[in-house]
Structure formats: structure tokens, C-alpha cells
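The chain below stands alone, shown as C-alpha cells; this is the form predicted on its own.
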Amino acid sequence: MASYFFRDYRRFYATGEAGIRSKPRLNLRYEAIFGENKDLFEGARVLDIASHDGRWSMAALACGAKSVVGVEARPEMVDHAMANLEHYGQDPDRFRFIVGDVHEVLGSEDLEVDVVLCLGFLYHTLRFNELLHGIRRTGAHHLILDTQARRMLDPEPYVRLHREASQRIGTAKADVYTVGASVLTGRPNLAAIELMLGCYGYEVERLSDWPRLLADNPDVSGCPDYAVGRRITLRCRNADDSAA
């Protein structure tokens, strides 16, 4: 059963669109991302990609992470994240947030971490090489991905292109390649995700058990994409570690 983690951190319901749309969905995502992977966080250094209002950074710290670095392109969301974590009494030495383009930050900062969170971001970019190369640079042992994955069981890897408006929080942010008000993004299926991960030395360790989560919490609404496999949560590991 869902623990409803965010009932103890209700500010996040107000500072991000996802919480407003569906509080039960947000709490069930916590179970898939953290509840099933708590063993990764005790004493870990964590990188939170597209850290939004700090909700997942807060969750990582609550699960025992040693430190968290968040990267977020929108300054107003970093302001929310800082205020939220300070409100909940987190030691400022254990977290910091960087305002900037995720790809540029990953390419310029020397971020050494144990776990990377890439939650709700993969389908807001087409710069997959930069993203995965940057993650590889961190030396992370594990990567947790939460992403859309249409036609998940299709064995042929493919990426579906989208034109995404950039003005609204929760959509792609304009970058150096943007012309006008739209960003070109891509949504890979599971086969494409596995192929790309393999090119950068990572492999899927397991998928979070969304069918069980939904069966155990039948009153939770707002998760039709997870229910039919259009969205998935993956625990990935550094293949070098598993070979050692």
C-alpha cells in the first residue's frame, strides 16, 4: 500500500503542477521511484536532473542520501526548491541547486555521484547523447529513469518526434537549438532506451512493478499511462559494476 510520503511534505502539492493535478499519483510515483529502491539511497550522493521544486531531492534526503545536487533550468523552480527544503529543516550542507541547461551543466560541472535521478525529463529532450554522456561522466553506479515509453513491448527501437511548446512549466525548456517557441523533443520506446543505455555503459536492472502498485491501491486515480505501460520507471545500473 502507498505510504503517502508527501502528506508530510504538503508544500510540494502547491509548488508544482504534478502535485496539484493528482496527489495520489505523486505519492504512488514515490513508491515506484523510492519505495522499491530504498537500498540505493542510504549514504549516497544523488544527482536530481530537472529537479523542479525539489520534491524528489527531498525524497532522496528523507531516504538517507548523504547529499543531493539538483539541476533545473527554470530559476523560479529553484527558488521553490530552496524554500521547500529549508522549510523542512534540511541541512543546507546536504543540498544545492544549479540553475542551468541540464546538458550544459552535465558537460561543464565535475559532479561525482552514486545515483542519478532522471524523472520526467527524458521525453523533454532530443539531446540523448549529451544527456547520457553527462550521466556517464558522474560515475554513477545507478540511474533511475521515469519516462514515457509508448509501444513499450515493440522489439524495434524507435524515437517518436514531438514539437513541444516551451513556455509552460512542465514542458521542455527552450535551449540553444530552439527557434521560436517550440522545442524538438523525442520519446523513445523501451527498446530504444535499452540501446542508448548500452552505448553509455548502463543496463536496465529491473522495472518498477506498476501493475502491483495499482492493484494494491485501487482507489488511486490519475495513472492510466502507467497502467497500460505508456510510462515506466526503470532501475538501471552501471554495467562496469556488474562485471566487476
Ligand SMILES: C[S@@+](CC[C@H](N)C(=O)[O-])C[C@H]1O[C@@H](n2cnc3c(N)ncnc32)[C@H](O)[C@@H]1O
Given for the second form:
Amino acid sequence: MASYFFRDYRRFYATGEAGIRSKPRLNLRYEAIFGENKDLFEGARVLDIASHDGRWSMAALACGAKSVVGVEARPEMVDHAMANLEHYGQDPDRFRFIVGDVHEVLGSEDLEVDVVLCLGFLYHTLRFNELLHGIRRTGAHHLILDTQARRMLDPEPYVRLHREASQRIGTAKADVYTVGASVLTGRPNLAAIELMLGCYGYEVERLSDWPRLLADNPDVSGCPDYAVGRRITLRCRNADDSAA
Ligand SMILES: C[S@@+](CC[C@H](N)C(=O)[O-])C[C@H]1O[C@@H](n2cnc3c(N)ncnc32)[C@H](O)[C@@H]1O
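Here we have the form predicted on its own; I need the corresponding form predicted in complex with this ligand.
Below: every chain and molecule of the assembly, starting with the one above.
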């Protein structure tokens, strides 16, 4: 059964926007992202892409990470993240949040980490090559992706284009390529994700077992996308373990 991780960190129910449609959903996401990958975090240096209110940075530290760096484009969300981690007594030497566009930050900062979290972000961009190149530059041996993946079983790789309104917290933030209020984004299916990962030296190790998580927690509502495989959680590893 779900451990309800966020019962001990209730501030995240109030400060987060994305995923707060249902508290059980947030807690079950914790099981899929961390519960099934606990072995990755002890002593690890972690990069949290699109760190929002610091929820997953907090979870990484609680799972034994040595340090975490969050990158988030919206300064008000970084304020929440800082306040949340301070509130929960985290050592300020173990966490840092950078305000900025993740593609720019990955290109300009020399971040060296062991594990990258890319949760709820891949479908908010079309700049996949910059993103994956930046992830590879960190030298991470593992990447955890939590993302939408329509037509997951379709063997043909494709990316469905979207025009995303950028004003709402939780959506794509306008970047240097944005004209007006909409950001051009794309949603790759699983075949496209695998293809892109392969180009940057990563491969899917396994998918989190959402069918089992949902079967074990029948009271949890708010996960229809995970239930039908329209959203998935992937554990990926650096296939040659020599990223530079
Ligand atoms: C759907 S939320 C995901 C939050 C969290 N990672 C999760 O999975 O629950 C997307 C987050 O990405 C942030 N974001 C959007 N565009 C960004 C960009 N170009 N660089 C960094 N963060 C961005 C948003 O501000 C928001 O906090």
C-alpha cells in the first residue's frame, strides 16, 4: 500500500499547482518515482528538472540523497521550494535552487550529478535535443522520467505538437523562442522517447508498475492517465556509463 509520503510534508499540498488535483495522486506518484527506485538515492547527487515547489527535491533528500539541485523557471515556485525545504529542517548545504530556463541552465552550468529527475516536464518543451544533451553533460548514471505518453504501444515514434498557454503556473514557461503567449511544445510517445534517449546514450531500464500500484491502492482517485498508460514513469540508465 502507498506510504503516503506527503502526510509528513503537508505544505506541498498547498504550494504546488501541478498534480495537486488529488493528494492521493501525489502520494502514488511518490511510490512510482521513489518507492520503486529507492536504491538510486542513497548518497546520490540529484538534479531535479522543473523542480516546482521542491516536492521531489524534498523526497530525494528524504530518500538519502547527498545533495539536490533544482532548476525551475518560475521564481515564485523557487521561493516556495526554498521555504518548504527550510521549514522541514533540511541542511541548506544539501540543496540549491536555480531560477531559469532549464535548457539555458543545463548549457551554462557545469552540474555533476548521479541521478536526474525529469518529472512532469518532457511534454512542456520541444527542445528535446538540448534537454537530453544537457542531461548527458551532467554525467548522470540514471534518469527518472515521469511523462505523458499517448499511444504508448504504437511502435512508430512520433511527437504530437501542442500550442501551450504559458501564463498558468505548472505549464511551459515562455522562453527565448516564444512569440506572444504560447509555447510550442511536443508530446513524444514511448517509441519516440526510447529513440531520443538512445541518441544520447540512455536506455529504458524499466517502467514503474502503475497497474500494480493502482490495484494495491483502489481508494486512490485522480490517476486515470496513469491507469490507461497515457502517462508513465520510466527508469533510464546511461547505457555506456561514460557520459561527458
Ligand atoms: C507540470 S509541472 C511539474 C512539477 C513537478 N516536477 C512534478 O512533476 O510534479 C511543470 C513545471 O515546469 C516548470 N517549467 C516550465 N517551463 C520550464 C522551463 N523552460 N525551465 C524550467 N522549468 C520550467 C513550471 O514552472 C512547473 O513548475
